[in-house]
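Next comes just one chain, in structure tokens: the form predicted alone.
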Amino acid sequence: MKEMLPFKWARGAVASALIGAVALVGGVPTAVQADETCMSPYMAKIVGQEDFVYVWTLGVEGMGDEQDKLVTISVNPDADDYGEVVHIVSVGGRNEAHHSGLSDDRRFLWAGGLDSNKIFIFDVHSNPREPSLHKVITNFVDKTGGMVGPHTFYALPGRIMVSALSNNVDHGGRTGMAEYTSEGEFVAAHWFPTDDDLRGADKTGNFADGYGYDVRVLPRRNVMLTSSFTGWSNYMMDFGQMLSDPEAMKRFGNTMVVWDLHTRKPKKVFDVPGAPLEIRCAWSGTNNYCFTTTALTSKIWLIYEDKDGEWQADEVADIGDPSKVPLPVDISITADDQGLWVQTFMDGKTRYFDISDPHNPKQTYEHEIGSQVNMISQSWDGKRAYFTTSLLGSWDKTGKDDEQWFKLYHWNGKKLDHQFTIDFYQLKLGRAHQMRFGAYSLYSQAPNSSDTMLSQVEQ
């Protein structure tokens, strides 16, 4: 496998493995980690209590400085400023701030604007309490050959894979992924398979729409998975207007794609009707499957490797009452592969499913977080869950239901216990969207510690 990778990339893989080695024992996560369970397996892991949560936040016209910003919140209960906003970095203008992701060494946080197509790279290692804007990529559309809407930022060894949502020809959902170095240099564009160009993939159902959304990997199976959502013409449209537009409602993805991780070539296109969004993969070395949920049909889907080594996609559970379209959004798998948190935007609830039998998930708990809820970041030890509200600038609720906050709950295995809330509107920060964890402990060693470890291994 290593001979297929550039030398620098291979070194990055070894470094990440060394830094993150404490996170895995025999391929199964231990119970002492704190880090988010939806992170890349190539990333260095936080050991113990996280110190900060970085919230990528949408600016609101007429509120504060009106700009998108990275908001740092102190979350270590031993800190004097526990539960407070301790730093803000505004990026200039409103870009439809959405998702973010850390590099494999966790030194940089990448964040994107779905409307402006800008990518903002923050330095989170020089001073974890006070991140700084390190670099802005403004040529995403040109470099990728027309991709629009940088969405997921996913760490690979020495690389960041950026999935997009749209294109600059018709602003529909046909799109692809862009591969960058961790330093921000463009490497390659990987367009999703369509009926007109399957790119060597096997179309197993009725659709090959070429739509994109999320990306995740199972390295030991040499598998990369992508899901699908909708294009710029929909996600920038007023939500009510879109729901009443029959043509707009046809412009949602209905597919997931299994890729060869190493070659970046698509292998299979599955029908997963109803806009499959976030993908979360099992952590155990014996569990070869991932979950997704469909926004429009309110289903949980299992993407799994069968006994013959072939990948399949099955609908395995309902989320609430699908006829009421609760709109499942973010999901989070527990580190022991026993539970799945599912957030539903319309009713503001989080639901916990027992997935000990992944083919038969069972809901065992639900809790209303607020009038609306979107993202969850769950700690590796399962004791903490953070929630934020904003879905998209033009899709969030209005009036009294337009709550914009950050909340921390403790989870004891049976129920959630609220710890604190930060009202982002009250502080004139804007709309709270995606979260990522930070910790002093990640950078307590000398700056070149990973290089030192590498040199010892190579000797």
Contents of the next structure:
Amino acid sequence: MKEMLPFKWARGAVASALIGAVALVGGVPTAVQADETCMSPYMAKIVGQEDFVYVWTLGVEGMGDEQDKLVTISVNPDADDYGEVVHIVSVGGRNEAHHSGLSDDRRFLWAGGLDSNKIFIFDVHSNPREPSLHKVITNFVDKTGGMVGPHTFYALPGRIMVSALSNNVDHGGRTGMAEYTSEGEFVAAHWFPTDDDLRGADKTGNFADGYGYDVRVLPRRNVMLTSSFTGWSNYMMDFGQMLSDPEAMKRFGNTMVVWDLHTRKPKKVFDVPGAPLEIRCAWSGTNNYCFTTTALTSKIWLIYEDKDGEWQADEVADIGDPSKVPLPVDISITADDQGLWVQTFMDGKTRYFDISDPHNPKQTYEHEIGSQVNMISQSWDGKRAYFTTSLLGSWDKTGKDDEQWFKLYHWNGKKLDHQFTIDFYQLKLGRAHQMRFGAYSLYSQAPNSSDTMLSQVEQ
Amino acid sequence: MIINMLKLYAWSLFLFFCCIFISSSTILLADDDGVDKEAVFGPGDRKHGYDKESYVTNSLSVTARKGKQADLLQFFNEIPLGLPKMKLPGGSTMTEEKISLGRRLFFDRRLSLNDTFSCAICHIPEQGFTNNELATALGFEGRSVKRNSPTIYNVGYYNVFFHDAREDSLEQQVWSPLLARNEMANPSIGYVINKIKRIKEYEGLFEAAFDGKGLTMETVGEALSSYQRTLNSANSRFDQWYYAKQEDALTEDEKAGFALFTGKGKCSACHLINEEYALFTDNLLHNTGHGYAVSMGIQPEKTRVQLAPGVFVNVDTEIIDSVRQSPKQNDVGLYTITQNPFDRWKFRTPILRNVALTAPYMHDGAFTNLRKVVEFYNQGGVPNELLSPLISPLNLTEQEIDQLVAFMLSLTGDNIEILVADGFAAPIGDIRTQDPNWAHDSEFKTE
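Can you switch from the form predicted alone and show the form predicted together with its partner chain instead?
Zooming out: every chain and molecule, the one shown earlier first.
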């Protein structure tokens, strides 16, 4: 297993960061068309059509086997079972299945439970059609010294960075991120800066709350970015109950942190009020910026490097009518950095923003996908967009509005065209959440994996 | 330059609000003994002034939450001034072994079905051994508990436990949270016993603490109760003034507040104070009208929801209800236990010691600060056919309300730092690879 890694961690983080930087300066490799645009630049890339989408799915009490599962959907139109669920791995427990992420070599899919703190590592390379449970990490909280709610799994060279949401002392929002090797060995804990311990970071505004959510990197600038959501007590709470509990509503993140990627040291803490969630960085070698959206205040924020090489955070657009709290959730940037898809959970819409001027995004299209919508994964060529519904077990809508599905749309640059829907409740699967792509092509060329951006640079 | 000035401005604003907060709520700043005082008196994630746009964080890191183990038995053997000697159930004794075992259990998250809930997750040391951040508790898998987590300070002085007094023994009480599906969700008593048996840290501890009796349903209860019976906190400034006759221990306003508490305010009719000690409870249940109002009240059409510091919106309550997973749970209090219609909306009188540290208040955490509680009493509670005859409009002036609040803020015990620091030092039992779990027992390789 180890010997098949596409490159060796031994080169060290610094070297890898530099390699990453070079890789991206050349722009997007032309061969790549199929892959998701929100992946780590360190990751192996799919060439051609993706074959599968892996959906990390929450179990529902009283439905089917009641537990979380990884659901594999066949999405290659050439396949006989196109548009069907082809495989299910049940993992035991309702762990509050949330996000998942692939290792740099893309052989393993890490999927976390925000409640149980378990991390399930699936082997997706031995048989991409039928992933199997390879390993379960149960001691995340103990190893990290008290982090709760493993959220984002983000590939760095030979490593997985796992950002958390909460802690084991008060189930509030103060937290950090943890670094593991791709094999699942714990390496280090990095706590988010708080006022008593800014860890060398500059508190540029009023807030340093120590909250966490997403993590993304811009290797060419040696930058890592983190955002901030809320702690266990809120993300596990009945959504209606939380909205009417004024104390609970005070406990959302209002910060983003810019880190030095290779030293893992926080550099700047920015005020980004209203729970900044997903971070998506531009791909082009000259676009030194990333976007985020704030869930509660419904804004698009741009985190960018200014002319003087200083990082800044600016509010650049409203999403829908913020006074109606549309609740922007997942976002997805197009590979050419020209468009940003933004999902709004409450009205079930996806909205396309023209971001050709990143300081001035303009909404140019919107479409209602269903009664509720959360995640989007688009293909690298932007032609396919997959959608799922679930936000959190206790936050999803209720009654007939609690639709749970996986949908594929085609995008022609002007309009979304619905292709197929898989009803997760009808199949007694549960609540569909995070999606990741799989493809046979990734592994047929192993062990050299010549399709990773990094290995292309190395050649 | 301008940025620096802005920062200075922000800081002065911050200090200003800080002062308001400190002066209006606590006193807590005792002398220096090495423990981070700020960290033991409230959540490390401080949100004072969050309703204003000028809010500035002053957060503490989780990793700095370090403590010091205390000799807890002393707080049982030498009861702090203002409290009576504590009675133990027949035949029971207090020992260091039992206390330390109970303390380990209290902080052990493995005592729940999915290894995420200890007693201390709802009874958090620095949050007054309650939860200051939630009106009503949240348990296993985020399931709602309809009531506010009460403090564990001085809990050994109750004759009856829970807001509705459904339990009358601390030893028995512990099994309610352990087995409740919305708290720690263990499927059975046997499950809990067997799980503890398989956790290495407990090897031999029950045998040693309980004279060969070992690990049983009773000894789990006794160990946890032993720890809880040491969390006795008094010798507050009020006690020093009232019982030790130190004239200057209270300010004039606080003394005036005491006079109101025992006089015009009629508070001590239920929150008892006598010449030797003050429990501030009669261990009885009363209808103050609060439970009635919550059960029978009409919901407002709009709910004010905070989105960020200083940012609020009014959301249609209908929209909020559309994302409510289950309807708000009703609570009829003692009636639920007796089925006697005359017991509707009766709740047990809580001990008011350390009340500065135990917000939010009442059985449902509806009141976020003490002033709101006093205003509630001042209007005569909420009239209903079963309202306690001891409650009626008080005609307190604004100054008198402040004085009553000031008095209640003087009830903070002098050993809080020691008890909380001891809680910080307690081992948090998080699951490790040698602990019971299917993922450890199967062919799966784990760390």
